[in-house]
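A single chain, nothing else alongside it, follows as structure tokens in the form predicted on its own.
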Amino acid sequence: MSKSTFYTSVGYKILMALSGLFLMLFLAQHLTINLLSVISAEAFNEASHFMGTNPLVQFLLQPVLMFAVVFHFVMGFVLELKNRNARTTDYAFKNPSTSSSWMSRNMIISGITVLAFLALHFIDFWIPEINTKYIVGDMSGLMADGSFRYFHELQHEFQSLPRVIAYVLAFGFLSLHLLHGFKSSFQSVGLTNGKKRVTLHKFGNVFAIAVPLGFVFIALFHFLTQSH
């Protein structure tokens, strides 16, 4: 590998890591707002309306988020192809588990699963939201009875058992993706030495389990608390 190729590869990994860390912050913020739906429908409606109508969120943070999602997954596929093309040894008769974890060898699988989930999530929430606000032209967020629609729409999506199962499975794969991705992100930006490495590793494990589990809890809560 030439020096320029090496630095290019390192640069890609750093950009991949930074986009991943940004998306982790978004996950934490998204979970915080969604947890309000378990505590108070009114609080969830107020928070959702603010996020859905705030110009800074809609016209700055949302485009940045969309770019980060696309960039992260495209870069992930590019790096995976580069890694496969760079291998010169045939591992067909070796056991890869002796040198790497299942998660590190299958990030592409978990990534595709998470990407499929995002497509489902966009179909369920983002596309209807964009249609309501910018095609229909209704920025009020209100239903016919004068109440905000956000909590009602959230519950509606979790009435279907197959849909809930799909969400639970997707968040399971998200957890697997984060378990390896979090560690790799900090390694790529050089935060892997001594006590700092141990602390970040523990924090990453907690984050990778707690955040997806929180989303699973929300989906199950709304499914189980509705009459079917």
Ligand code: HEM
The other form holds:
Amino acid sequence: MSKSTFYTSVGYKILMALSGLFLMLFLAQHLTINLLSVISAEAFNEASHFMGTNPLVQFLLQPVLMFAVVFHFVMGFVLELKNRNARTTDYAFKNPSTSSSWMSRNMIISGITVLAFLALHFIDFWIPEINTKYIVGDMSGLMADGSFRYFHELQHEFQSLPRVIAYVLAFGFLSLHLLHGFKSSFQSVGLTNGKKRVTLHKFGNVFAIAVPLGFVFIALFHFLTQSH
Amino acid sequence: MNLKLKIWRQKDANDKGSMVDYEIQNVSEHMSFLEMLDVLNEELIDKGIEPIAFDHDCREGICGMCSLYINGEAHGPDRRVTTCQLHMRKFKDGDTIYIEPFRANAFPVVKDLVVDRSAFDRIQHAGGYISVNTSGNTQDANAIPIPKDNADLAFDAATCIGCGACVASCKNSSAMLYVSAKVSQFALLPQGQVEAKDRVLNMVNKMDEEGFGNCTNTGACEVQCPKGISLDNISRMNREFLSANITKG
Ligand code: HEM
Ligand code: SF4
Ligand code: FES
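Show the form predicted together with this ligand, please, because up to now only the form predicted on its own has appeared in this conversation.
Then the entire complex follows, led off by the chain already shown.
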């Protein structure tokens, strides 16, 4: 592959799409495990412990995920700036809703909202997790009473109403992001054509609504099933 | 009908420019948009005011010369027509109409509503052609069998008139729809294969060099294109680009 491949507009598009596709796969996987918490605390604990201690997940998938997230939002900002600079004198009268969706025009806004949520999520889960496992060095995943801590931590998180509200809002914006992002990523890598496009768009819309809705359901479920 | 017009006036490329208000009376609904501007210009000349400069040539939707961003839409509110084919019956008595040049840094304003779209020509020069011997012993094109579906798709892509409405209506000022049409019309035909890889690489590079923005697949271009050039062409160009890069090494 030539050195300049990805330093072009089409190259950036393809990389943006690949990182977005990877993030969507990650979301689907994350949702599957979280859904276990509604069905059985035990199954959720088992799955979390596996993901949290498996070396392949920890030292391959996790770094790839970190890279994809950082790459995706940094490139998102870079492209947004470049695109703004491609028209420095703007129109006096604009009527964009006649030809494109709000979602497609405001990926940066939905993206920033998701980014804010990711920061919160990091502080809530990821930093304590890394601290326990790699700083304190406790890989057991157990609490003082000898049971797994994961389900307990999850329940604790969803006790707080402000957290649940932030959660619901963020996933609302994620849904908007994906209502454009899903189909857009397939278009970027050159996989949409004619009839295939229509089917893919329908599937994309289902994904973009169902996946965030799944996360919202889990948050509400745990909030409502706990005593306050 | 009587109309209020807000029109971009700019003396030359270096002038700052501004929107100027005009009024026009007794416009016939059968007039084309450009005829309406012709009438306005006659009136301005009578009053000793410099007429408004705008681009046009064929006035039948084939040359791609007319432009104009009318009430927030490239080529105005109608679909699948150029500004020269737009009729005044699309407007109502008393309407205010904003008329602006196609805007993108890659399309600098020359004067009033006239913009310099030669960036498109330079992209074409970078690869939008096939090298054939035209010395008189050229093979009959019909001697090469081409699947009907491909011939139709190539023809659809070839109907792009290079007007630049796609760039004007894109929030990113991206030229992807135009370039993808010019890549696709050859990518689908055997005659285009010989230079296919260099074509897509060179044209994409030139497009970037000219300062067009990055596509984010909003799809505004497809809606505003007077020739209905499909987004499928962009998808095809991305495929061509990726495979050209991988196989050329
Ligand atoms: C889990 C989180 C996220 C997922 C699953 C996701 C997914 C996607 C997908 C699939 C696309 C379409 C790519 C394409 O057009 O080819 C996209 C585009 C975009 N994303 Fe994200 N994204 C996420 C987080 C973020 C964050 C945190 C930002 C931060 C600003 C962001 C900013 C953008 C922007 C600006 C675009 C449009 C860029 C373009 O199309 O060129 N995204 N995203
Ligand atoms: S793709 Fe459509 S809008 Fe763009 S230059 Fe060609 S004809 Fe004009
Ligand atoms: S003047 Fe030729 S297309 Fe409008």
